[in-house]
Each structure stands twice: as C-alpha cells, then as structure tokens.
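In structure tokens, one chain follows: the form predicted alone.
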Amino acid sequence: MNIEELQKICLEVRRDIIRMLGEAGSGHPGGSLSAVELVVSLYFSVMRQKPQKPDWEDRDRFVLSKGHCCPLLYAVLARCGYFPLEKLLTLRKLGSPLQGHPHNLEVPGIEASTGSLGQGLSIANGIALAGRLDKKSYRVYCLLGDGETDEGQIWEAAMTANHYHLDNLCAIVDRNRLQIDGETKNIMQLEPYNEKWEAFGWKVIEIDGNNLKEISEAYAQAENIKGKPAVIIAHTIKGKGVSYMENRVEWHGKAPKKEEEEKALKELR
C-alpha cells in the first residue's frame, strides 16, 4: 500500500478506537492512538499473513507487549479481516472475546495473551527461537511501551535476544514519554535510552513513530540487519489525532464520555 492508502486506514483505526472505548466506557486511548501508524504499517505493508487462515505456519508474528493498548490491535485485526468490524463495539463487554487485554485463545490473530507488563519481549524471543529451530523464515515483531521498559524482565530479554543473535526479531518501542503515573523521566529515568539498547547488543533505529514514510524505511532496514536483533525507537505523541488527548497523561486509561467521543470523531473526519 502507498502512504496515502495507509493514512486513510490509520484515520479509520483511530475512529474505531474512539468508538470502542466510548461504547465500553473504559479502556486506554492514549497509548492506543500513539502507536496507530506503527501497527497499521506492519499489518498492511510489512507482515506476511492470511487473515482467513490465522494459524498459517509461515505467517509473521506480532506480540503486543503493552497489552492494555489492545483496542488498537483489535481494530487493525478487524480491518484486515480476522473478524467482523461490528464485533469491535463489544470491547470489554460480558461474554465478548475482546477483553481488556488480548487473549490468544479467544481472538483469531492474537499470538500471545499479554497485559502483565514486561513479558512480551520474552515471549517474542521464544517465538523467534522456535522459528529458527523449525527452519522457518517468519519474522517476529514486538511492540513495547516506553514506560514498560522500567521492567527488569525487558532487559533480561534484551540480553537473551542478543546472546542468541535473533536477527528475525524486531522490537518497537512506543516512545511517547508518558505512562500511567506521569512522565517517564520522573517515574524512572530511561536516558541514555538508545545507548542502553546498543550496550545490550541491539541495532538501534530511531524515527518519528507517527511518520509513515520513516516507519516503512525503518521496517525495511530492520529486516536487513544480520547477526543481531533490531529495535525501533519510535518517538510518538500520546493520544495522537485527538487534540484534547495529545500529550495528556490523564488519557492513559480513561474512556471519552459521549460529548468527548463526538468531538474526537469530528476531529478525525
């Protein structure tokens, strides 16, 4: 797909996210909206997949480590054809497979049940190692929140990925600089961030994470890295696309009320 086509899908996905959260009355808009371009680009331009055959052995894999941002993943999966779009409005409702964190036994296209922060990169390591052992050519992508990288398990997984030279693995950090309790620099200072990943043996690619052209180039570059894993540090805007949510920490985990939903959808025309 070209950039213009991807931009249209990003707009629809943002509208899906707002509608889902408005209907549910709960959920996480900030980090879902910030990573839209990153995930849309993956599913519509990069990853090999067969939505009608979600267990296809040679598919590329995606692990959403920051599982609370599953409204984004659900919207993308629905627009790819994994399940009907109308199911999105059942988010977080009793009996719905679209839970507040992704459940891989309930939703086609979900590779791993996530939500306990810090675990996704370890899961992605295991999938990447399995691909090597099975002599498969699939690639594994793992989306992390920057606040999530406070967790020690992330750095254990970073060491492991380098130790095993997992060049079929690409981590993506949604670097929006806000987490549930405030700015990342005040909760746990992450800088010098790029140098940390480099010290753990990763190839670091730094981009504007809301710029589709830069994202496309970064994924292509990551695929050509040999002998080590790649990490894309994607600088994004939390709540991207909705003026009153952008860079506002209070929208980390709060759903819009009816009037706020209408205002957001009007902005996302």
Given for the second form:
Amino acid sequence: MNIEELQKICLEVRRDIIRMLGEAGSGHPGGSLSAVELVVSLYFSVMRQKPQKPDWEDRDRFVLSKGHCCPLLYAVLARCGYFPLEKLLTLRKLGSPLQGHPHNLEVPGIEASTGSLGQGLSIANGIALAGRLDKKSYRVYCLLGDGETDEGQIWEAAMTANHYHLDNLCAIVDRNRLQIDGETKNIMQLEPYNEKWEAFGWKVIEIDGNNLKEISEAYAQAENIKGKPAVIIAHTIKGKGVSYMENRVEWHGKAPKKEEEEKALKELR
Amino acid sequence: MKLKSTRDGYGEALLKLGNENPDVVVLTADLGESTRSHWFKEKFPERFFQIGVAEADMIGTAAGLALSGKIAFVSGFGVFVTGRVWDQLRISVAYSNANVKIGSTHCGITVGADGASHQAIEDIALMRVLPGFTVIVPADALEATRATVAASKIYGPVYLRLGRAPLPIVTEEAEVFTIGKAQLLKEGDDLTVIACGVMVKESLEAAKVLKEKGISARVINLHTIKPIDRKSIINAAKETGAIITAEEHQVMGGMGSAVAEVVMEEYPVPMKRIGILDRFGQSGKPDELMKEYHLTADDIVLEAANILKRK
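Structure of the form predicted together with its partner chain (previous: the form predicted alone):
Next comes the full complex, this chain leading.
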C-alpha cells in the first residue's frame, strides 16, 4: 500500500477515534492519536495477517502494551475487517467487547489483555520465544508508551529479549514526551534514552513517528537486523491531528465534548 | 518411612511431562535447582527458560508462551510467584486466560530457617480470588506429581502450592487425582477435619489419637481449594455436625475461609479454623515452627475436644 493510501486510512482512523471517544464520553485520545501512523502502517503494509482467521498460526503478532490507547487498535482492527465498523461506537459501554482496556477473550485480533502498564513487552518476548521453538517465521511487534517505560518490568523484559537474541521482535516506543501528570522529563527523566536501550543490547532506530515514509523504512530495517531485538524510538506529537489536543497533557485521558468532537472532525478532513 | 518433598514430586512430574508433551515449557527466575525445575532443564534445555531474578518478566514471558500454544510452568518460591507478581498474574495470565501453571515451592512456615521473607503464608488467599485460577495444595510428593500432571491436562491458569520440607507419603501410589474432588482419607461421624498440604499428615495423626479417646473423626484431604468440592463439605457438615480446618497458611482468606464460605451458605455447623493467626513466620526448624504456630496433631486434638462441646 502506498503512502497516499495509508494517509487516507490514518485520517479515517483518527476520525474513528474521535467519534468513539465522543460517544463513550471517556477514554484516551492523546496517545491514541500520536501512534496512528505507527499502527496503521504495521497493519496495512507490514504484518502478515488474515482478519477472517485471527488465530492463523503464522500471523505476525502485535501486542499493545500501552493498553489505554486501544481506541486506536480497535479502529485499525475494524478497518482491517476483524469486526464490523459499527461496533466501534460501543466502546466502553456495558456488554461491549470493546472494553476500556483491551481484552483478548472479547476482541478478535487482540493477542493479550493489557492495561496495567509495563507487561506487554514480556508477553511479546514469550510469543517470540514460542515462534522460535515452533520454527515459525512470524514477527512480533510491541507498542510501548514512553511514560510506560518508567515501569521496571520493561527493563527486565529488555534484558530478556537481548539475552535470547530475539531478532523476531520489534518494540516501538511512542515517544510523545507526555504522560498523565505532565512532561516525561519532569515526571521521570528517561534520557539518555536511546543509550539506555543500546546499553540493554537493542538496536535503536530513531524516527519521526508521524512520518509514514520513515516508519516504513524503520520497519524494513528492523526486520533485517539479526541476532538482537530492535526498538523504534518514534518521536510523535501527542494528540496529533487535532489542533487543540496536540502536545496538550490534559488530553491524555479525557473525551471531547460534542462541540469539541465536531471541531476535531472538521479538522480531520 | 521415606520422606519426600512436594517440590520433588513437582520436579519429577515436569520430567515426565517433558517426555510426553512437546508443548510443555518451564521457566524459572534463578531458582532452577531449588524448585527442582533444573531436572527438566537437563533433559529439555531448549524448552527451559532462565529469566534471571526478574519474576514479573517471567510471568509475562510465560503468558506470551502460553498464548502461543505452550503449556508454561513457572517455577519459583511462593512469595515471589504470588504477591510479588500478583498484578502480572491478574492481567497477563488470569484476565488473558493464558495456559500458565504456577509451580510455587517453599510455601508455608516449613521453609524453616530462611524466615518470614521467604515463607509464603498468604498465597492461597491471594490466588483464590483471581477469576479462572485453579488452586491446588498437594499433601505429599506423590500427590504433587499427580496434581502437576493433572494441571497440564486442563486449559487455564493453575496454582500449585508446594513445599520444601520432606514429608511422609500419606496418599496411595495408585490414587487417581481429580481436580476439584476432595479425597476422603478416613470415615468418621463425630466431627470432620478438613486439611490440605502438610496438615493432612497432622490430621491423620490427630484422628488416631481421637479414636483412642472414643471420638470418631472424618479426615478429608481438600487438595483443591478452587474449584472447591462443595458436596464433600456439605456432606461433612450434615453427617458429622462439626468441622475443623487445618492449613499451613493464614486463617484469613485461606482454605479454612473457603470451607467456611460453603458451610455458612449451605449448612451452618460449629467450625474452627486452625492456621496462622495474623502473624508473620520466622526462622527456626520446621517442626519447631509447627509447634510455635500451633499447627500440630496435638492442636487439632485440642480443638476437636472444644468443638464437640459446641455441637
């Protein structure tokens, strides 16, 4: 799929996210919007998948470690055909499979339940180890939030991925530099960040995470790295695409009101 | 009598499973030898994953392996594979319904000299509140082997509570282990002692002493705490009219509490829960500690006399 086609899908997914959150009255727009290009690119031009057969054993796997950004994943899965688009507006409602944080038993295409931060990379490691044991060629992708990497378990998992030379694993850090309480640098200093990952034995690929061309090249580069895991440090804009949300910490975890939703949808055309 | 620990029974079962089922994988966090999972490692190194001293990561890695079709046995000390990683067990394992089995060794105060930091006495309470978890407490090494094999044959998270201390064998070699089906070890009419783990042996000894005193005690090995065998408990309440529970665990939230929940709802009779009374463990020899914490056959005999007065 070419860049223009991917751009169109990104726009639709951003509109889905806004509509879903508007309807739900709660949720996490900032980190969903920042990672749209990263996840759309994966699902529409990188990962091998069969949406009609979500448990296809040779599929590439995606683990959303930053589970609160599931509106993005739900929208992408629906647009891939894992479930009907109409379901999206049931987000966070009683009885809906689209829980506030992802639940693997409810939604086809969700590999593991997440939502408690810091756990996804360990799960991705386990999936990657199983793939190697089974002599499968599938690849495993894991999306982390930058604030999420405050969690100690991430660094335990980072050591394990290096120890087992998991070159079938690619982590992506959505480096939007904001977390619930403020800027990452004020909440918990992550820098020197690339050096941390490198010191843990990872190949670091640093890109503009809202740039589809750079993203596509980064995934290709990651796939060719042998003997060690790769991490894409993707610099993004939190709330990307909605002017009043961009780089604004208060849009981490609240839904747009009706008029805000309309304004956002006007911008997303 | 030959003594053998339940962790040994677990390690032997892993070896057996390794031969029988290529999907069985084993993980540990720097405790391969202590948990007896190193026996599996020697035979099946490619299916053994050393994670280092990183229990949270171990649980997540096990979940990932399990969600990819493996039967993942996590081996560690009770304190480190329950409370320390409870949130990982809750979300990555239980909520994801991952086919992970927790081989939890060094449970209870019979750990001995290592003291409170290494004695899991809250683990049954912590694990039985997680939806989807099966909770099993084998009474001897033979039962530990059977329970481990049985755990591999059902889909879903299982917690196996195991100990370090060598114990006498109280079950039969040919016994069939059915998850959720309590084992009636001794018939009796005057009261019932429901026990699990190391306390099964103490209960059998107590029943002998009681018999000499003319008291007929039923003894039940409640090896599965969840799903609990309601029928056996209700029958015991109806037929003997008094129930004592005995566990090497805090009385709050443990096996005795689980039994009390059934008795209270279905057929209330006088009950007494024997266990650890809101204290931490401490260093000492296992038998010294069992006396200090009132977890002996003598303590069961004493409580039997008391409870009969309440009938």
